Amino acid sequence: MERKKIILTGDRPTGKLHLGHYVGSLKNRVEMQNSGKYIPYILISDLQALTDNARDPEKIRRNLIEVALDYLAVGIDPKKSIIFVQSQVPELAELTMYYMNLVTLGRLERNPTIKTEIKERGFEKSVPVGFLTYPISQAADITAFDAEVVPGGEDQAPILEQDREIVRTFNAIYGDTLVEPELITPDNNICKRLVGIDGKNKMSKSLDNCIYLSDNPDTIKKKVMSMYTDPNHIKIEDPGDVQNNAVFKYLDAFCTPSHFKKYLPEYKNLDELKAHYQRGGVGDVKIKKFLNDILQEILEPIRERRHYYEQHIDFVYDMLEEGSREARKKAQEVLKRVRRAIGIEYFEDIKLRHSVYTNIDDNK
């Protein structure tokens, strides 16, 4: 029988996940989880969502469960993935810790994710130190459950780079200890960072041009309508830019042959739809309301997936709790064995105890 390989993926309970979050990493681990060739550990990272938000905890209690709801509702199995929350397992921030030794000031400051976020939360003068080390929070997390597969974003990749170096330069050190985990993105372009309704940046909940998972069919339909295309494409004649143009990045993202068959069967095809839009022909409204088809059938039933756990919420505190104690267990072993390599474990090294004083009274 094959061996199962370990996955570590989560988010920060800042708010509720996005369409961003669904195609980048949450429908990867669905995927993953259901194909029987892994044991995924799915962590809501609290602590590191507290780096930027310490003056105001009550957000993060907030939007926990708002996440773990999100989780259930795309189809995250609590009984084929360990889901936990990242504070309940303390031997994390014990092993952050020795991390922290083998990593320089500058170093963390080289990471472009990590200085493109400072920039964007303003930070340049400011910067709270546990921002700063969120990469070594992150290797902690992976390690300590000897994740050998992370799946996520693009934009994760400098950060999991700088994770491989902590593992890498730890076992030179003190020998090999520690799993060196591989990133698994989306194969799809667009899905890797998926742009938001602005057409200009990544899709985020601080930028507020996110379509969430759990917004209800209006709310989807009001944004994809308000959706950035080509300000040149300003009469249906008009050629028009689908290379810049956001909804034809979602259409890459998520239509299907099934798609035009149902609610655009004058096209074979997203290419012909393209073509079409390219030479002129083609409205803004006509694609919109395409995109908008597809979205609310992607996401209704993860909306109502989401209205049974509301219902059903001591389940989900009950599932994040048993998932935190089996989470803990991985955790200890790994970090036992992190002491071990560290030489810390004073009080069971016989050696250590003799070695000093064993011959004082020979020597005298």
Ligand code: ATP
The other form holds:
Amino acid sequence: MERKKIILTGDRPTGKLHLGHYVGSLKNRVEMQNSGKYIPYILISDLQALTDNARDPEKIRRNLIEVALDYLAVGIDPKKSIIFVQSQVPELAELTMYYMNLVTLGRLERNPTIKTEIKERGFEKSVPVGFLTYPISQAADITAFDAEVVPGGEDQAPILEQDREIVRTFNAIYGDTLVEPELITPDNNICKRLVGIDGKNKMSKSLDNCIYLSDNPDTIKKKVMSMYTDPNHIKIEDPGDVQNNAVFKYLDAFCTPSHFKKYLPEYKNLDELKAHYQRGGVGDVKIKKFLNDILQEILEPIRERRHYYEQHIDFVYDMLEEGSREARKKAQEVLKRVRRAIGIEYFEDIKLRHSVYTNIDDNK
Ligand code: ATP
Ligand code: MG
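Form predicted on its own done, so how does the form predicted in complex with adenosine-5'-triphosphate look?
Once more the chain from above appears, this time first in line as the rest of the complex follows.
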């Protein structure tokens, strides 16, 4: 039998999950989970969320359950995946301490994702040390489970590169101990970094430009109708731009030929619709209605599953507790290996005891 590969991936409990999470990571995770070829560890990264929300821990406490509900809603199955909470695995903090010595301040400051996030959060003048160093703690999250694959969005690439460097440095100094992880981003470029409904930035909880997986049908429709298209496409006959048009980006991410058959049979596929829009003759309301139909179809079963688990909250908290216990077992094994590699498991090291001083007891 083929050996199962270990996956580590996760989300910050800073809000409910949105369409960016869905196409950027959740969909891949569910497919990998169901393929039977992987052991997925799925982490709710509350410690990482505290690095930029230290003064508002209530936000993290409240959102823990929201993320867990969204996981179950999209089809993450606790029988096949280990869903756990970062702060409940203290071994991760200890690993972070060891890895901190292997990274320079300059290297942390050069990380392009961190640079952008520092700007977005107004941290330019005074960045919390924990925030700047979260890629190091992320290296701990990944290596603690011997994870080989990390499904995530494009913003994760520079962070993962840094994590890989930490692994290589560690192994070079202390001997082959840690597994080097690989990022898996979605095949479709649009999904690697789904834009928000503003059409400009990445869809992100912190930027208030999201369609949430749990939004109700009216909210979804309102958000779709307010989406950014082409400001020069005023009359239906005007030629329109599809490149910088958020609605077309979403259609790229979500629509399939069967959606055309069902909701817009006058076109065979997206290329035909795009060509017509570019020539002129297709109104924005038409494309928005089409997108709304598709999103409603995708989100309805997710919302329904969520409602079910909202009525079974004890089950969800118990699942997190059980998952954290199981994750901790694995992290403890890896931590032991790391401590041995560094050479700080002093009390089991008989050679160390006898390396300089002779033990009188031994000479009896
Ligand atoms: P925050 O604003 O608090 O940072 P976020 O919306 O960026 O939240 P994260 O929890 O940081 O969400 O991201 C979790 C995972 O989802 C990561 O793998 C990330 O790459 C992916 N992801 C988040 N937003 C998008 C997006 N718009 N497109 C593709 N992937 C995304
Ligand atoms: Mg983020």
